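In structure tokens, one chain follows: the form predicted on its own.
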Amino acid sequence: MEAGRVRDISASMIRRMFEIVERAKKEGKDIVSLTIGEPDFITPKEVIERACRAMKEGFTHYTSNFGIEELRIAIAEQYGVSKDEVMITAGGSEALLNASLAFIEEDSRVLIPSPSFLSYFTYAKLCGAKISEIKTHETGFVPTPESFAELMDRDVSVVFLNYPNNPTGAVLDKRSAEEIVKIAEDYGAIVISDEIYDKIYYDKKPASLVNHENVIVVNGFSKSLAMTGWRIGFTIARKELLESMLKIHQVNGVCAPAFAQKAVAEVIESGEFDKIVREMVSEFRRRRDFVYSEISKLYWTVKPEGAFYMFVDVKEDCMKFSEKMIDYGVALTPGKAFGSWNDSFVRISYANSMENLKKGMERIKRYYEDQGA
């Protein structure tokens, strides 16, 4: 029998769309998938070559629960913190779950801006907490400190922030972010700042929330080094908070793959990391500009400042729209996956080739014209 804690949790809508696309492809349909949030680039050869060498050198065993020192130091230097405030995890998702289990109190409230990454809602439910959402649609998909202040009280145990944001690409300015952190601190709440897209930004640089007493920063290399399958994440927080998360991590993720940790550490130390990210972001910018120029002629959206997503108001039920788009040869993610007030939105991931993006935009335009819009 399924445990009560998972009974109200549905399978990821993103994964469901992925399965629908795979089934349609097996039936011989030509589908352009703009659903999955992972770079279409192959993991850089600089990482692969170093990982192969590390395996041959014996980096195939457990590491410390905190990760190899070399990588912790490299990350600490990037963010201006002590290595003792860095813990390597089996992907950013494991870090998020560790933080959730360590700090979300049962029956407490968890504040989540909407739209936000669907997993935050799942973590809150798993921990038996009540979810309070903050609507951001009228403020460019970024929350205001005032909107947090209205909902904050002593019942709040955790606040989730994710900027650059999935699914909108919005970036929260430093002053607002720090005001939200201060409001949470005044009420004894922990802020989990998911900064997995912090290296993928365009004209507005996101501010990291490291070095705040009540903040746990979660990050990783899945997006910045196109390493989704390698499972290398990390968390930055003061030592007392890390110790609480360690209680979960040591029986959950245990440690990230040793050879992958070693490879990433060396790529950062060599200076190649910044070059790889620059080239990737340059291509994402080109794709963003193309998709925005095409989709904004048809539907309302906010031009993304980071990540590789666009959140589009299609002015009809997002589930029906997404189903109809499969018939037109495009897969999109329904907005309902990302919280309340998103029933007429879909997420477009432009982490795909320009060739596929052009096909996708043509097909969306054909549907739009067929509706007589």
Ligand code: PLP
Second form
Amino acid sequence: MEAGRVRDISASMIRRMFEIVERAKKEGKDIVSLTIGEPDFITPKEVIERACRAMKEGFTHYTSNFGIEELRIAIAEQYGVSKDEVMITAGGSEALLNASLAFIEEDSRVLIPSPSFLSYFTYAKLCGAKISEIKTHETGFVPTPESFAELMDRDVSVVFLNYPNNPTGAVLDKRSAEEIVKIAEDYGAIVISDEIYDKIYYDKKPASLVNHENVIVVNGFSKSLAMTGWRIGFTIARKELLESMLKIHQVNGVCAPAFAQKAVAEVIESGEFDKIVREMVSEFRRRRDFVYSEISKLYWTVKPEGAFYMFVDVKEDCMKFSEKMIDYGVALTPGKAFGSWNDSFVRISYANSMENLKKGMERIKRYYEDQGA
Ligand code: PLP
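Given the form predicted on its own above, I would also like to look at the protein as it appears in the form predicted together with this ligand.
Below is the whole assembly, all chains and molecules, this chain first.
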């Protein structure tokens, strides 16, 4: 018998889309998938070669729960914090769950801007909290300190922020982010700042919220080093907060893969990390510019400042639109998956080749023209 805490959690919409796409592919349909939530690049050889070497050297066992010193120090230097404030986790997702279980009180309220990454809603539900969403559609997909303050009270235990944002690519400016953190602090709430896309930005550099008393920064290398399958994430927070999360981490992820930790540490130390990221971001920029210039001729969207997603208002039910687009040969993620007020939106991921993006845009345009719009 399923436990009550998971009864309310559904993956049905994304699963339904997945099944529709799989069925269409089996029927031999040519589908361009713009649903991908990870860089399409292969993991850089600099990481792979070092990981192979590390495995041979014996990095195949448990590490400290906090992670290997070398990686903690490399991350601490990147973010200007002490290594004691860094904990390595099995991906960003593990860090998010650790932080949620450690700080979301049962029956408390959790603030989530909409649109946002689906998992935050799941964490809040798992912890038995109530969700209050902040509408960001009229403010460039970022919450304003005012909209945030309106919903804030002593019942709020945790606030999720995620900039650059999945699914919109929006970046929150440093001043607003810090004002929000201050308001949360005044009410005794913890801010979980998911900065997993912080290295993938275009013109506006996202501000990290490290070094704030009440902030837990969650990050990882899944996106920045195109290594989603390796499960290397990290948390930065002051020591007392890390200690609370350790109580979950020690029975949850326990530690991240040892050889992968070693490989990432060496890639950062060697200076290759920045070069790898620069090349990847320059390719994402080319794709963003192309997709934005094509899509904005047809539908309303906000030009993304980071990540590799675009959130588009197609002015019809997103499920129906996504299903019809399959017939035109494009798979998209329905906006409903990202919180309230998103029923007429779809997410486009441009983590795909230029060739596929061109095909995808042509097909969306054909649909648009067929509507006689
Ligand atoms: N946070 C956001 C906003 C994401 O989009 C994702 C993955 O799509 C994650 C966290 C999880 O990343 P990881 O693969 O490190 O668990």
